[in-house]
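Only one chain comes next, encoded as structure tokens, the form predicted alone.
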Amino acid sequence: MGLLKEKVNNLNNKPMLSVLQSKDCDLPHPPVWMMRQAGRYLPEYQNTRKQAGGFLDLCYNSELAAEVTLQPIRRFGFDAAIIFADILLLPHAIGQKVWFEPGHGPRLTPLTTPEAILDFADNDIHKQLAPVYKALQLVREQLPNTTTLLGFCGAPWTVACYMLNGEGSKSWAEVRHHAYTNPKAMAQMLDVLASKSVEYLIEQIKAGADAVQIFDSWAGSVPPDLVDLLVIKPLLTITTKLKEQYPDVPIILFPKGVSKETLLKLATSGNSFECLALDEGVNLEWAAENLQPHKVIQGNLDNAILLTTPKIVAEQTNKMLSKIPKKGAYIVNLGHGVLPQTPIENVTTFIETVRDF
């Protein structure tokens, strides 16, 4: 009875969790949050970042990571808080050297082949990632009881891209060639990353995450012939294994840039996840008709709109909301992360427009 009572309370008190768990709830407005909502567009984040020093220092400082996670909740009252971390903490915890260069972004000592991950496969990740779990616990203690707490990880394909290339890329052709020359080894690497991701997400849930999101930021770089191998199978491996441990914890997938065919294939793949997050390139009317009967959908205001004016933000947000007739299975978000140069007043307008719709 205790677990049932807790679930009922969550549905009553947390709008976003209510949508994810019931898929057809009656709320006055859809829940809203933003990817990268804790970040450089906020002056309070900039001040906290100075205290931490480097970016990884901030990620591994539990108190400061909790603080920046809570900052946008205090300022805007989003319906979800996503823990402040980075998808590359996992390869770092596995044993790969990772660092961030100002003006360049992430750098890693690249693996020479996909098989090289086997040298790290048995490494324990949790000692390195313990500060993330502690930060989740700290946020959980301070978060309003109406706010859903999200954990997250990077998808195996996206993480593998960085591990093999050592830095960002415009096309990721440098990584895709492995899938053609040695698909068995590539699949093996993705399996290792999927297993480690499940371990990571389980500990995040234990630490207090109500739901989790898996970011496949570079899924759109994968051609149709490789989508099953590199995107769909690894994602569903994670969701299936996680559901075996936590069947009631909702999972959001964000396969950025993929085709309608891939989105539809994921949406109809079964019950191992609850929500598909959509980038700005997806037609929301199509998504409402074709994806929403199967999954909650999340998204997908173009983050460039938040660089305009409050008037345009309000117009475009209302336009987006009007495309979703079934609001009880919809979460409002951007099509990608909020940009550092975004004016704060535009974020305020975005939130107010959703709640006034």
Given for the second form:
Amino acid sequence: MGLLKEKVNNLNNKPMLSVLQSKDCDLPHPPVWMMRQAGRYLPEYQNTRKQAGGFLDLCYNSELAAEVTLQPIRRFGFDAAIIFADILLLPHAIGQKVWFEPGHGPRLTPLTTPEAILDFADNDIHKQLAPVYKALQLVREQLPNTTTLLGFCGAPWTVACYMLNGEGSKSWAEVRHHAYTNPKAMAQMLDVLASKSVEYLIEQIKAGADAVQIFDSWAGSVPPDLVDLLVIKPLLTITTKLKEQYPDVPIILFPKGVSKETLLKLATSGNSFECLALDEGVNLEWAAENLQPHKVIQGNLDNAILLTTPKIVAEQTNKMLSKIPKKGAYIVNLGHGVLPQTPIENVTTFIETVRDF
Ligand code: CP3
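Can you swap the form predicted alone for the form predicted together with coproporphyrinogen III?
Below: every chain and molecule of the assembly, starting with the one above.
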């Protein structure tokens, strides 16, 4: 083992954090966790969710949010816990009306134009988000010392999509329409969201997050001409500002659905972040060859595989692992969040397969 590797391994006993910090770590198997690992596929989540009332009530109840964050760790022993919250807590804290309709998903009173963000730009977010920070502290106290604690936020583009559209969409055409008619205002809106996100992530780090992930779930809806303005620039604004203050806290970016060109551009953009999370559409062999020399990669088992049988889960997980020669710069995950109808035994098989590889 090289000197550097030894040093990093001695730095902490959290395998996932070691991978992120060293970018090439000597471990028996790669770390594993799942996006949306705290959620509806777990009966214990369903119970706590009922106890809390609504989804937002659960997010703002520090004790219960900590409890559901810990549930998948107790059951499966994942290498990371991600704090239970939602990317839409930020628009909510900024002052927009946000609610969750059962069977429909998130709802917001839509901003009529990107400029409308300026009405909210000076609002303090921390009073409302204090329960999230408290939940991080509570999780930190109860988490095994080998588990990495993740904070997170949504990327400016993805959060702006919901803020302007008022609900989910397949195409986000109405939002791109704003970007074409008034790119300056759109850029300004993303700028405001980027600085609020930095503030939010800093408080999460202070409360105990070891690393953070930024979810750009709708980056794939942005055409090539706008990708620099709406995806790459806002993401790198956040990572650069965060790195200035917390150089040792690793950052994971999840630009879901973007082109190989965009992934390469991000991977070679410098040292403001450590890891690229990949969706199931990315060829892992290509990623190992082209992205991994620059960044740790995370992903990307198709979440539909976890709906099948333990046998298929094991086969497909082994197939995925064999595509990555350099396991020391790799974190196992899904390509997107675990689905509510996922059988628990398939999750167990997924983790066991990684640990037996
Ligand atoms: O376990 C974890 O991953 C941590 C918690 C977490 C949630 N949402 C909880 C949640 C995280 C990291 C998120 C991120 C999030 N939220 C994203 C980005 C990641 C992605 O999946 O693309 C987005 C786009 C949202 C917005 C959001 N929240 C939507 C579109 C929905 C409805 C769809 C759905 O899955 O129900 C939510 C609700 C939500 N967020 C649930 C959970 C567990 C389900 C709520 C419930 O219990 O009814």
